[in-house]
Amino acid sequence: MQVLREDWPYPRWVAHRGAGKLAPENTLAAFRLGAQHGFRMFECDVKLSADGVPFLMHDSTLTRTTNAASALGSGQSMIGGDHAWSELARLDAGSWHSRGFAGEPLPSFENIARFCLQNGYFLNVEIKPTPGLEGPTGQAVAHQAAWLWKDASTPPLLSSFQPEALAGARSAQPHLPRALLLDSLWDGWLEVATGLSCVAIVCNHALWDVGVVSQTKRAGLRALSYTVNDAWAAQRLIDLQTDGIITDRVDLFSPLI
């Protein structure tokens, strides 16, 4: 049995993709709005451009959250990882959400990192690789995180649904903390997490119960949840003594609790 880490440095409350639904996800505008609501820790999704620049994007394709369909022209791939950063940086990532955010650009991982570092905020980075690039994406994100946070006391928490991405991150920068994301408790999940030297499990909040929390903590891991948008669900997780709650409802929950 491992000993549960007592030096857990991260706040309980984490703003999902910056500010949940109140701003265009995974943009600097969203992070600023989440911070205005008092949040000190944020979650974001990071993948690689075709020329190896880590940037923020949840989906594999650009169509839902950017104007790529019109800006890149017909016949162009809509897969984010197929384009160079010079193309991606010119896209509008705000108009899809609302007129007030028109023209908001896609941020690079470095942009967001510097915002967090300058303001003393914490970050949970979900490594979101283009299929087939799990290992290289984990390596690239970890290398850049290590460089950006080299003088910081608390590094970002790197998480992924893809064990291959976490393995890549571990091979590149083994000292950075890692977490396994789960949407189900598939066979061997705990063994995979401990085998990757993870410090936490981040799973669908409905999966946690007394037994699973106990099993996780006996293995020396912290228990975090996504995406918690109801007060009753948040209270259930607090009562279970879980360690982190990722939410869209930055307008509902006080991050000071």
Ligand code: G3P
Contents of the next structure:
Amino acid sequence: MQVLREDWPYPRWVAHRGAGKLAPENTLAAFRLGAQHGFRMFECDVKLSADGVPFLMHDSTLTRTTNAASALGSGQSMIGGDHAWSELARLDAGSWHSRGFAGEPLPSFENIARFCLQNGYFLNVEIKPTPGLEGPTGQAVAHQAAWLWKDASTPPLLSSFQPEALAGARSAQPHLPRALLLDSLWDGWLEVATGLSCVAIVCNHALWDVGVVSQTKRAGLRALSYTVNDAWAAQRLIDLQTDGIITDRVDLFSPLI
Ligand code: G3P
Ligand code: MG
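Moving on from the form predicted on its own, kindly provide the form predicted together with the named molecule as a structure.
The next block holds the full complex; its first chain is the one shown before.
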């Protein structure tokens, strides 16, 4: 049983890409493994197929995490967003990791959403657009999230490094919570986040300090971190009174809250 903190419905601990590196990232197998380790909230990366189906994948290209190079044949684009969902759904997204996961399919966002909803798990959806499709990806992901979570009490948290993607999500479904992802504290980050009515900043964990946390909280935003894989780093973030920790190390941390 998770203890949820007042006015912030999400658990502190979030399993990165399902189960970090212990299973093929962004697959249902990873989510199942993360859940077996006690995690109740997950982060995943979502982009659009050529025919507009949101699916899970981190990279723009298919080469690192699928068998596309051999399965699609020579001369085919390796950009995930260039292919229809019917082609992507046939790829093996597990063999690259290890033989035990051979044949693991790429999941659609709907597949993963239904797994989370059936089990009462929380989700952080990182909108990871194919370059050039930031706005439409934000819109499509938000529309599908709103439809899938229409009867749920806690919506998914939508995050992105791209303000254009968050603007797309806001224009489509303004009530869904949004978070700005930061890998550096670029000029105007807080104004952009508040201008997009974000509820949180999800920051490279090394960038948080007392001043940045206090600036964020004063603006009414929650402070979350990625990707935290050491106990000392996690303790530093807890001591800073930040709100969420995204980790690969589902085998190291016990998500009590
Ligand atoms: O959403 C947090 C984290 O996943 C951002 O970085 O590159 O692992 O998607 P990345
Ligand atoms: Mg991510």
